[in-house]
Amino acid sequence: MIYLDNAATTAVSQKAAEACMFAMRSCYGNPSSLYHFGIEAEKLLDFSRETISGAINAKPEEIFFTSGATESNNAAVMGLASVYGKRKRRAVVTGIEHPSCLEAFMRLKEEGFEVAVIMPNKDGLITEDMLFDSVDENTCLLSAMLVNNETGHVLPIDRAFPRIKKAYPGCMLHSDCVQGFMKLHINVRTLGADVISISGHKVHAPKGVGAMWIKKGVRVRPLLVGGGQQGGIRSGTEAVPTIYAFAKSVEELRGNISERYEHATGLKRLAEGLLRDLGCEILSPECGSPYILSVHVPGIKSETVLHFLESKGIMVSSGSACSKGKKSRVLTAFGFSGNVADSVIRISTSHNTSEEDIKALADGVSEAMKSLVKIKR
């Protein structure tokens, strides 16, 4: 099998799997328990906080574990708005966010907030000035993702957020960093955000674990209440096995981000060249994340290409895994027509992807274009 859908989920690494099993079988005490067995589990949590915080230049006490990106995004958006939106009732979000973020803003709208949505400009970009100009004195929250999960667009968070915070210190800033975490160098001390969201299963850890970084001093109303674990920010007995696996995966990836980025860049260039030669159109920007490539295969439905490639043992996506075959809202937002959006596949690589995998993909797409029935215009 050639797996090219790493933006949807990744294979769990051997070290992460072993860490998860160790915590489940040998260190399964409740980390809130006061006896030795519980303390040993708490040590795994401490290691995990230190490891993940170190990867983004944060403090361990600023890391709060969740069940994944959806919970992190929901908790950040609604938790920040609940605290900082008592007087300022305006919230801003980009129109290319993951549904777990965008739908949280729609919930704010139902609760009486004025919600403004930033759409890409005529060039298909969301610029630094667009982010800055979207905020005013009545804005309590802005959320903008670091890397778009369908096209790989990298938003200018590190330039826009510090400007916004300087001009409007009362505006809280959140970024969904799921597709950038451990792929781009992220330094929360210079990023300018107040809260960021990350996920484990995008970085070769198991599904069901994620985290929020919450800047010290920033208040977030808890989404979940109960026993007061994690300082009351996220109650519930911590899922030590998956958290520890998350940390071991991050530990494994942390030392070679630049090397893996160069590898992904080479694969992206190879794929672009081979697919353009076949008559495909590259929709992802040249300066985007090299890990995600959105490709228009002219005249053939995305789902048809997907299943044809699957029959050859090649796994790609027809867009965001969360869309489940629906038309891509993101591609429409970027200005691509319905006919184009209906014929797009997303290729997303990891450090496990080889040049041979990309060449096999190109061969599969070539065969598909020759043998599949074209869309009737």
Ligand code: PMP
The other form holds:
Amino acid sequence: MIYLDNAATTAVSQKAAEACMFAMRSCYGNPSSLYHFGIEAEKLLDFSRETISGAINAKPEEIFFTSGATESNNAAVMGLASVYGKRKRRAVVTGIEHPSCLEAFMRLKEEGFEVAVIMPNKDGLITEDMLFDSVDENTCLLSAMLVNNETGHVLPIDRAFPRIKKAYPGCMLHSDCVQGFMKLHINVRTLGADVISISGHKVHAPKGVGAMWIKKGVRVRPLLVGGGQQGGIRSGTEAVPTIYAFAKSVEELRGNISERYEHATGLKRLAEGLLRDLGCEILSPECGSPYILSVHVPGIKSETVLHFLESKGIMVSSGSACSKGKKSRVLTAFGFSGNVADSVIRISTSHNTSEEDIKALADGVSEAMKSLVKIKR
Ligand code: PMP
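Give me the form predicted in complex with this ligand now, not the form predicted on its own.
In what comes next, the whole complex appears, and the chain from above leads the way.
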């Protein structure tokens, strides 16, 4: 199998799987228990907080584990609005967010907030000025993702957020950093955000684990209440095995972000060249994340290409795996017409992807295009 859908999910690394097994079989105490066996499990959590915070230049006590980025996004958006939106009743979100963020803003709308949605401009960009200009005195929250999961667009939040913070200190800033985490260098001390969301299964850890980084001093009303674990921010017995696996995976990836970035850039350039030669159009921006490539295969529906490639053992996604075959809201927002958006595949690589994989993909797309022509005749 050639797996080119790493933006949807990734293979769990050997080290992460072993860590998970260790925590399940040998260190399965409840981290809240007072005896030694519980304390051993708590040590795994401490290690995990330290490792994950270290990867983004945060402090360990600023990391809160969740069931994944869907929960992190929900908890951040609703939890921040709940605390900071008592008087300021305006909230802003970009129109290209993952549904777990956008839908949380729709909840805010139902609760009486005025919700403004930033759409890309005619060049298909959300600029620093657009983000800055979207905020006013009455805005309690802005959420903008770091890397778009369908196209790889990188939003200039590292420039916009500090500017916004300076001009409107009362506006809370959240970023869904899922597709940038461990792929781009993220430094929360200079990013300007108050809360970021990350997910384990996009970085070779198991599914069902994620985290929020919450800047010290920032208050987030908990989405889940109960036993008061994690300082009461996220009740529920911590999922030690998957959290520890998440940390072990981050530990492995930490040292080689730049190397892996270069590897991904090489693969992206190779794919772009081969696919353009076949007559495909590259929708991802030149300067976007090298890990995600959105490709228009003219004249063939996304799902037809996807299943054709599947028959050759090659896994890609149609637009976004999360939209399950629906026309992509994000591609439409970026200004691609219905015809183009209907015929898009997303290729997303990891450090496990080789040039041979990309060449096999190009051969598969070429064959798909040829056999479609045959069917048309
Ligand atoms: N945000 C982005 C940008 C994503 O790509 C995803 C996963 N598709 C999520 C949030 C949701 O993450 P999880 O699967 O961990 O809930």
